[in-house]
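First comes one chain, alone, set out as structure tokens in the form predicted on its own.
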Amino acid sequence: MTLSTMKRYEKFADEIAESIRNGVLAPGERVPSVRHASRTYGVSPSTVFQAYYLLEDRGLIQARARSGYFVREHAKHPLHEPESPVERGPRQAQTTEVDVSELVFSVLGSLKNPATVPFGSAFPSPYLFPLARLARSMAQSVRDMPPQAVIADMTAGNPDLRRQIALRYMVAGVRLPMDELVITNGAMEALNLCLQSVTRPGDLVAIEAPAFYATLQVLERLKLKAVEIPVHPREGIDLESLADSLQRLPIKACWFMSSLQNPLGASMSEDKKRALYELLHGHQVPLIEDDVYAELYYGTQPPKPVKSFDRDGLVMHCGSFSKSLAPGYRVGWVAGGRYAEQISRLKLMTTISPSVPAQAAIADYLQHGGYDRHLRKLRHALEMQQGAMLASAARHFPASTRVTRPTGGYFLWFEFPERVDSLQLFQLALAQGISLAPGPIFSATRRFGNCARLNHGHPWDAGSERAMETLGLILATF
């Protein structure tokens, strides 16, 4: 669903929500009244009524009998933001061997076991997903594809498909061709290629700090040397430090997430993307912008990727719909600029092609499946959950823990007292059933010892709340 055909209710309810996340509107403070709100924003009080009645439903709302609708308070203490920037070693960064691998496989092998409480996962619950649709969709396409599609389409990736994404950059306001585009089996491949088509091992790499765990398995994997840029947990990459870097260092490339960073959830300004793309520019040192998340913004407005003001095709855009729509699918994709066709040779020398009939079906889901809509759900039920986390967290966490506030995804990025070991905090916590992503794991040089990322995209229930205050105990013994 588009801003065009959301119904008037929808769009006056995400007003009233970005005016609660902006903090125009105040944990507590009375939202306008139906009468006031029907007069001043020329809208009918069923129009007023139904928003209220779908801002309650968010989480963002709550009515008071016989005193009429209120910002809801989610904790009467709620916990501080991280500290600027999130890093506090020394601003020069320096060139690292990265070696994470045994750490990252010690969080993952934690998720096996299915009644752990996935607060380490990086996925959100499958729950949240159309797969009875999409399945729908996979036999209508597959019964409907010609025989010769089957071996076509394995190079350049599904037509149908290739012109639903190039739409969507379209209404994003980044207009591609759509030979730019090259569909991979998920984005990991997509950053794995781009990564390969302009560096050599030995080679430096700007990265963030933290960064995603699977950056650093990939320059390890490649034998890429780390160059970590610290992340402000609000505003995204420090500019300055990434200035001084490529001043002083030989960088073959950098890999930011500009919007929804993980683990930090850091979104860059418009203005601030524009100056990175200006950066790299001068130096000619390309950007592979992991987007990932760039469907799971709270807003009304998607952010703009670096993407957009790319003019001569520097920057490598890696999206996916594993995140969004279709997790086991692993359909991904790259508008790759200037490196669209090396990328393209590198995946014919390897996977070849991502399975045909997925790419079919999420194209046939895409033009009729009702995409926009799920998506609406599905950022409101995260951003619900998001309250819901955190308010836990300002119940049972130590008072001087320290939190991000993102304005998308499912993640929650927890500064704890200094005392605390994360890692320790991962094995006690597992012990009784929790896993979370230690801080450690994201950083090449093991920083963030006293850090760990949450994910709140699992349904909130009363075993999430348990597991929370169990956490909360943890804490208090360090």
The other form holds:
There are 2 protein chains.
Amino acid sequence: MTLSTMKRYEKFADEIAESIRNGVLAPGERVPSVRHASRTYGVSPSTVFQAYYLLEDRGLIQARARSGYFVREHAKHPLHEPESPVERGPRQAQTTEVDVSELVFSVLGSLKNPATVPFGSAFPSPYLFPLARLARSMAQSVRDMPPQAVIADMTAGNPDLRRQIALRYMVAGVRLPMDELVITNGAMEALNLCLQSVTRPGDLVAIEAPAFYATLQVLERLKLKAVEIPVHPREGIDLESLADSLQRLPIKACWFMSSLQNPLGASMSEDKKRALYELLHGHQVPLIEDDVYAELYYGTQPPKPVKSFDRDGLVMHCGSFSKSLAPGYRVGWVAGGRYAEQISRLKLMTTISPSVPAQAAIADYLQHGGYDRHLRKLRHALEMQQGAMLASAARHFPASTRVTRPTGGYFLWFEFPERVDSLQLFQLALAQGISLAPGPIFSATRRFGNCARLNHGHPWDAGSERAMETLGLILATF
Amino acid sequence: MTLSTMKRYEKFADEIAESIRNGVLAPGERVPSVRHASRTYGVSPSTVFQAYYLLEDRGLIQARARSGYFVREHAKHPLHEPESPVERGPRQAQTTEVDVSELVFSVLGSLKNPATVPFGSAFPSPYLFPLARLARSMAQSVRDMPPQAVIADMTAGNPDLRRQIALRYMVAGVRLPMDELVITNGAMEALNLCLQSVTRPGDLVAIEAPAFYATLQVLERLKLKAVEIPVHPREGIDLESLADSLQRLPIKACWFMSSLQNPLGASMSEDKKRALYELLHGHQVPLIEDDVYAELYYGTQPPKPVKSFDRDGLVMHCGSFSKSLAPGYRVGWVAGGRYAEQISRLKLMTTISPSVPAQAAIADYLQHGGYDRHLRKLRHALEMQQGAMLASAARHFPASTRVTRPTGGYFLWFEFPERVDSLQLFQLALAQGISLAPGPIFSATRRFGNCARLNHGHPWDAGSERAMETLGLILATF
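Alongside the form predicted on its own that was just displayed, please also present the structure of the form predicted together with a further copy of the same chain.
Following is the full complex, with the preceding chain placed first.
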């Protein structure tokens, strides 16, 4: 849904939600009465009603008999947000050889036991995905597939899928020619191919700090050097620091998540995204925009990608269905800008093509399965679960713990007291059957030693609550 | 089927087939009578009968009323086999920076038009695959798949599929622990990962001359240098030349196809494979064994891979279902020997996993779909079509043309008179709606300028015959 098609009450609901998130409306506090809100904000009473119903549905407010609406209690003693790492990290970016894989693999290995509480997982619960409906799309599309497609669709990609993806870009306000789209084996392959299209071993690549750990692994694999740019937990990449690095260093590419950054959940504002584009455009440094959480924004207004400002193909925009629909189908894509042809050729030399049946199934699902309806349900579930984890953290974690307030996705980033060693925490928690993602795996320089990323992508239950309590007990021992 | 389970009549049929193939029994010639054969070869008359029925079924001989069996006429004026390139190429191998991609892409581009006669294609006709049966396996397995599999199967691979593949190895006489198996996005990804596991940019890799063009592209992409080892059109890699190169040069890995080599169709004998293994073992140089045509042998006796002699994990054996069952499903694997763990990690950093539904569908098909029955039909079809193309070439191509006689697969390698420029031939043929794979795309040094690979993987029809005639007319203009 774009701004223009957004209903007035949805917009108003988003404004109230933002006030709740940033603490202006505290838990337990009464939200403005319908009459008051209508008068103050110049909207009709029915708009306010509709907005409050929506917010109730999203789990942010609740009605009390004869007293009106109140912000839900679940975050009664909310933890503070982390300070910006900009103020705490080194002011001048350095370049670093990356060597973090061993650590990452030991964390990933910990997730293999299905009995473990999956706070360390990279995916939401598979039970949140419409897998049965998707299976019907799969059965239908393999039955109807003309035999020659099993060969032809390998080079070009499934034409229906490409059209559906291009359509979703168009609806989101990004115009792009279909031949800019390369379908890939998930976003991970897209990111690998983009990076290889614009770098050679030894080159410098600007990444975020903290960064998605696979970013670090890929850099390590391709023998690239990382220039870590600090990320503000709410506002995203520190542009001043980036400008400084671009000035001083021969950076060959940037790999950033401009919305719902992993692990911080930060989303850059539209103005900031535009400024980022102009900065990169000035230096003619390509941007690899990793936007795999794009569909998981809370509320009603999708964040715009940096790609929407791209006027000369400098941005490679990578997306995927792995976080929003079907992880194991392994279907992602890149809108590759001026690098699309090169990316496509590299793909032919590495994996040739993503699975043809998976492409066809998703194409069918996008057309007939009700993707947007599913996404609305998914976003609501994730937002509710975020509230539950935040409230639980406030109950069980040390009071000086800080935690992010992402406006989407299924990750929270916790900054524990300095004395906490999150690698040790990881081991102790694992011994209790709880996984988590310790801070150092998100850094080329092993920073964030007192931080951890926790996944709230699984339906919240008594087991989750007990796990948080256990983590709290372990944290108290440091 | 292994030697031990092979029936006596099948073995006898294979011996007769070999005599036909190598010209001892010429087209039109009478094959020994049942009584004679029974006496001479010490087998029962019923064994001879069964063998002759099988050979008739395979299209190699035909019965004439009251006269016995005759070798089929379709290759009445057979073209000669090519000379060994060993005698003609440079004696000392040189190392070469590879730069062939542009040429390959222009050839691949030519295949996009579905109206083109696909002699240049890398795949057999999709109509030879049991796609409808496979679609049923797909529908079934996505319906029955537990939701957690859509995430869990990404790291380990589908457990049923791994077991089925390990079982096929076992039946073929190769014992390997299941954890040596890494499921990949087709063999192409497996080959890429193997190569990256044992080399760094700038390293030397021994490859075949002529080699599968993707080998050259992958070397180019990874900035590796090729050491071209000549391949005998019937007996495969020239071991003397390889031994010489291993002695002189710091070769880090070999990438060879020991059976049904692409493009020559050469298959090394078992003794030669054993000798190859011992040679590499002596130098401790790992072998990447590209064995994607393994299932497409004619007759009844599967070739053994070099992997079957591997006693300490030096061989990475790469296979795939893309040539024998379902190209676009993108499911391959590698039995990675001592490099399996490293390969598996590299995969997690590049594509994470092949498509989970495709893995499940193929696992179900292997268990319930009748893969071996399908393979027998497929082999028969390909062998018949080889006969048809050989006969057609003898009718239409210059008499001094030489052509290989592979014992499996769906490629023939033509060596035209020296004056023929196959790149020009490619252009002229394409203008007539016929594709082919010109020799130079199979060489890092642009050799084989008078050669071409033709695909007979498509059911032979009047259009194929006309296309061969047209090629003959073009060849006559050189």
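For clarity, a rigid core is taken as the largest C-alpha set superposing within 1.5 Å between two forms. Residue numbers count along the first chain shown, from 1. Note that this is a predicted model, so its numbers are computed, not measured.
- Remark: with the core as the superposition reference, the CA shift of R58 between these two forms reaches 2 Å or more.
- A movement of the C-alpha atom of A13 reaching 2 angstroms or beyond is seen between these two forms when the two forms are aligned on their rigid core.
- Once the rigid core is overlaid between these two forms, S44 counts among the residues whose Cα shifts by 2 Å or more.
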